[in-house]
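Only one chain is given next, in structure tokens, and it is the form predicted alone.
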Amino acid sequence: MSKNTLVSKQYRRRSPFKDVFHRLTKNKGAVVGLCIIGALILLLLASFLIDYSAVTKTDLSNRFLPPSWQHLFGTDDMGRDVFLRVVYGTRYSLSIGFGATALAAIAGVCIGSVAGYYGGFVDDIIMRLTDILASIPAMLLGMVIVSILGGSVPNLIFAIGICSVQYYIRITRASILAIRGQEYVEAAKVIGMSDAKIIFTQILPNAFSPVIVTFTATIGIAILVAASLSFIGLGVSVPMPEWGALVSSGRNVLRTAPYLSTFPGLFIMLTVLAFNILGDGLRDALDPKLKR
């Protein structure tokens, strides 16, 4: 192979997606985050192979067994295998995290697009309502909504989604304000495109980078808030093994059986850390100033 061919392959222009992915893989933290998230997704898939009766079956003769080869994370106060319960709980925590974040992203992007594109009175009304929502602590708002609707996975997704929607409204509005005056937007108006078509086909595709970064970051926040609500008894109902509920179930025996809270707590920590460092990596990879 000639030297010119090698040089042309080395500097061949990549597609935008490949370019972002290439720079993302150069970030060691982002790669670690991707690996952890990949492992969690595998555990999520594995949880569907576990029968629900296996994680709720009690065996009082094997209460509070320490971690061993037979029970990797030990057993709880009812003799249930903590490892199976943690793995099974992956479906609840990840479902709540992704579901709540997707709900917040869809609603926030749509509302933020309207505020940023039209501006004026519409923008003022939307942003004042967003300010009111932002002034209420997310944990407190989540507690109120879940207390009214009841503790279940769909209600948690709705409550946490409402708490997170403000981030997407602000970031989408700011991105559209920076783009709506561009020439291609004006050209789209001249040729008679509808406002909705201009927003979704001309503006949003060019303003989606910060939304993607925010999406990865808020997944971790959603999982943490869901675990906190379950910890205080307002989340997923017992005996469903959601991670926050598992941490709560072991808080009364921390001195004698610390592993009951330690292992689900580690899963929460690693999951939130993985999404945060992935978000940092995506921010760097999508930043035009870092392009070579």
Given for the second form:
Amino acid sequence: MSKNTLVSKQYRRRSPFKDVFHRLTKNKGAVVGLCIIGALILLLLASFLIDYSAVTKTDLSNRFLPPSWQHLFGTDDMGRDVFLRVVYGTRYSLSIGFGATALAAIAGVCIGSVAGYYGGFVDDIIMRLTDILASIPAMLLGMVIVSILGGSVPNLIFAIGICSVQYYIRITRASILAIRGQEYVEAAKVIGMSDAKIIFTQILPNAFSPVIVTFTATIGIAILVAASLSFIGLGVSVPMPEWGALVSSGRNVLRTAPYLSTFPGLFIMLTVLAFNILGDGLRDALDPKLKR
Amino acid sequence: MIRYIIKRLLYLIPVILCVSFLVFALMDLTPGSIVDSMIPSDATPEMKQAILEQYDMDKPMLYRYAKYMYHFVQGDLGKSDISGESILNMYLTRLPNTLLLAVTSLFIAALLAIPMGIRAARHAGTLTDTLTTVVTLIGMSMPAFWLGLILLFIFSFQLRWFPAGGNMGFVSYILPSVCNGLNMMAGTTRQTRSAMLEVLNADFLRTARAKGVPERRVIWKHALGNAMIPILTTLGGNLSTAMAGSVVIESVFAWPGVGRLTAEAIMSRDTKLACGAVIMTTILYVVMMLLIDLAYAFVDPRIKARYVRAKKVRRRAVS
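With the form predicted alone already on screen, would you show the form predicted in complex with its partner chain?
Next comes the full complex, and the chain you just saw is listed first.
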């Protein structure tokens, strides 16, 4: 008799990943979020077909043209096509959002694991330092770091990464503290596994769902902070079409050409919205209390 | 309780010292400081040395930090590299603008968020709930500066109801407060909804209803009172961030607050002003966080009881 006939379809075991994905696809919001993110990734790929000179080339005879079929989002003070610039700018927001969050997550998970697993003195030192980092308002810390390093994409990734690392340290530490005393961790110690191997193969996989939820939620925040920094003139600088910088460049002509700021801002909002609803969906899908 | 407050206040000292050292060190590392620009390109080594000595640049950074903090605790933050004004004065004249803006925004946020969150929780799963979720998600995803520009365009440029920037009395507060308030509202509504959902099915609410307590009182006193801690945390976090200067909103509305002062100082490389402003703001921020922690005791008698009980136990142990 084959295995399939013994276990009814309903009770057949899915892999945890498939299980979460299945629950995620049942959440309408998360599907919408995934679709928007998919569309943004397509836009990002399409933007590699655009030449950088095409987005910076000025054409003074076509300044401040309102949106039309020829220039979907109009043209700016230098006669550059805003649609092309917005599409080209996708790479900055997405790379800063992903980069900064990934940096914070990797560093935070490692530091938080050490703090949670070893406890005692190491934990005290790490947590006090985290408290200090958390006592500086994120935007201020970001501004200070970017002003020292200069406004470029890698520097923004670094600055925003540092600002959000504290969340990951705290979350990882908390979930590891809850798991540390479990029997399977004791068992791993007894069979002589190294600490690093215990952390990476036994503890972290079981402590990972809050990290994933925080990851999607902080991508949105990272994109917003990056755009804000560029907006006040400390992030990616003007000739590069970063979305925050694009909104900022339109503010002086807001009275006559409001579309210059509107469209890039709309893109920032859509991107952040997509990550936020995906984050909500993931939280629900990963929450064991809500299973089925 | 007082012992606890004193303990927490003492704990702030190392935090402030570490933060100020971090900020001072970062600012000190900044290339292209005002001292570098004071050295002419044809300066003789002696001249260069004299200028460096005048600003203690020949001494280790730790010495400069100690000297800075020695003056700092006496209320002397030095003078701005650019305008020559006293930094403390510059900061204190701008601070009331920021504080007032933070309080009015918080007021707007709380006034909108708490009723919305309660309504969404009471009608969970209905259209009202879904609409609230959508509105708050959009609110959370909207960049504050973009919302500010949209408000400016509609209410200032098209309808001409409010001035476009600066602080010209009461009318000037409306647009920035609404912008900041809407921004805070989103997160608070979500928090109110989820906190209320946790308590709405509690047994004590059923008891209250069975006793004949009017529904309005059941929700607003019994339920909200128990859901207040997470709401307070969110509102408090928002307030401290706003007090620390909503750099972006102050920049959009040309608001003469501390956030904009800091941003301008950083951008014009006025290192001393930037350093002083960041440290002052951070102190304000940690003190606010402490006040919120203490506010928990007033909102939740259980937390207050914990402090009081600790005191009683201690007294008993002494006697």
